[in-house]
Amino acid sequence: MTPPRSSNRKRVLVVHTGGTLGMAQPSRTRLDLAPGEHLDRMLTHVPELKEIAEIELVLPWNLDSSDIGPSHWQSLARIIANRAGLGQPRGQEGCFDGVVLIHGTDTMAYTASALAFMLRGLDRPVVLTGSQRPLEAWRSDARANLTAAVECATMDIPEVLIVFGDSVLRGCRSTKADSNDYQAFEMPSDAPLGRIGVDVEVDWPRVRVPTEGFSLQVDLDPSVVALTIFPGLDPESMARVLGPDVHERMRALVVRGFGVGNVPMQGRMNLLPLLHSLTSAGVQVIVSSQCHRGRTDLGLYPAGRALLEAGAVEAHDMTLEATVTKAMWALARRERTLGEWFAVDVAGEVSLGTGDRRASASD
């Protein structure tokens, strides 16, 4: 049972899922500790957390983030919604003002994107963080990241965020850009929501506000495959790999094209016959770009226009992480086609010419 609020300080639920932050130093092995032991360790190394908020820690598992996938995302969404009291008044007994999710960095952006789609009408911050070095390591970034994440979880930012280094990022617009630098994450096609310096400076006009009540939408269809196009890719080999019963195992294919979404159209590398066969079999083709910044524009060149004629859907300026997780979320919602879902902004994951504060998926 959650203890009653003992002061006017904010209450933050910390969900520890594993990752580098909680590893032993110098071996970088997982520490199999009870939740209370993990919390005591955190508060010993980051005592200022007690000054920022009242902390309660839960430990659903202790995994390398490479092992975290759709079923874990669903469990996390349920834990966050139920334990934090999403949709209920934050001052109510047993509710938390915000959530911090400690997560390994490698797939953090996938988890953040998935949660952004599943926690609809989010009414308080859900902040993902981690570190490049363990908490106990010298010159570790864990202490600063964890402190900033807890502080952001006490603020009125009702979004799924990644707080890492000196940045406050929208989770479903983020990607891991560097495996070594302490500024590991960025929003390739947009500016950060905030910066962390002497103060936490938030670009408040760009913070999304809920336009509907909270709802937990955890259904996912993970039958999504991503294919990176490269010069020399043999479509016939790809067809053999996919097999004749591909439509029974895959419902969406994310094609990472060149530039604004182009794919080979001539000679042996012509990809269009394969894509036509997939769409004819009921597999939805989503075209994204390999470029780190920019957006798809399939109407610009003949190759792109041919993809549109074949029934392809554009990813616009979404990250790969958001594209894949949105496809999984959208495929589980039959009230709209996948193409219709990709034509609306659900959680701030895409720029479609609408203001950041509009939750256009509910229009």
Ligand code: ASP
Second form
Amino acid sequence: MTPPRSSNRKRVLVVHTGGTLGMAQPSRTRLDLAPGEHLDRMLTHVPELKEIAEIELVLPWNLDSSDIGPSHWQSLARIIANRAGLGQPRGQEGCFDGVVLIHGTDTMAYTASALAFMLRGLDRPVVLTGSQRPLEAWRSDARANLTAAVECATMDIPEVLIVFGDSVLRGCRSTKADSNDYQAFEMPSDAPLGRIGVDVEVDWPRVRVPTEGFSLQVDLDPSVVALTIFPGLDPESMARVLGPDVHERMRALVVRGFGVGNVPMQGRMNLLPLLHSLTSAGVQVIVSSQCHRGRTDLGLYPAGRALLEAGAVEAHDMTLEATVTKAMWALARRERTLGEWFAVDVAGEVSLGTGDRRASASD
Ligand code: ASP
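Next block: the form predicted in complex with aspartic acid (ASP), after the form predicted alone:
After this comes the whole thing, all chains and molecules, with the earlier chain placed first.
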């Protein structure tokens, strides 16, 4: 048996993946530093991190987040689970109390959502953060974001979080809402989980409690495509773009419909025949709303009802980031159909309608 830790100090594993936070000023070029040098640099600029916790840094790669995708999410989930000792008692020698992931802001919400699905039964915080200005730039937001993220990683919040600006957000509900503002992330369909002011104030009753033991579920099927419809979209051109053997390359299509999930159903713009042909070829159609604070309700209008009849499933109030990553994760998990996975809440990503609100992934 591994012995308990000798010191009571909290331990936080920092995983640096890239993004603006670690870039050189003023050119925003990548700094290829070894993990030790990078940690020294971080602690020189943010010395208070040492007061909050004992820090260890790993640097699997240093990328702009536009270049981070499903294979990186899988590696990150493995690194976090193995290095932090997820599923093992936190006070055990070598284990960490929480994890901070430094990540570019552009695709941070996708990585956070993917990790929330892959780290099932998560038992400690995994906190993503980054910044709009590099750490060394004057008036940078990096120092405050990093400090708040490490502090949150020492708390008892067993969720994948995004900590940025003054917000503590559920990762799989978040989206990058501003490309310049220091309050860059939002949870469009729910209130933040916490606020950072003089104190970190957490809405504790809403923090998720694991209902199952930890398991690493990294399988993903990335054959998912998202389509934002617009007035004038020609279904025939769309069909030509997709090609005749589309079902061999695409297993799920996320259609970002209007309002509660409507699509055109009259004249040349009628999208229903195309969607019908896709579902009959075995492509799962998922309908989401392109409204910033959208929630689908396909039963409300004839177009939505036709989509339901064609076998489409609803994204409810999920963000695009959660919808796409949940589809990739669900397609790889054969114990339920994709439609069944979309009717349950796996990681706090969705509020279901009154009829199915109580459904959860462990039912
Ligand atoms: N392009 C950067 C990235 O996402 C932007 C940032 O970090 O804010 O990696």
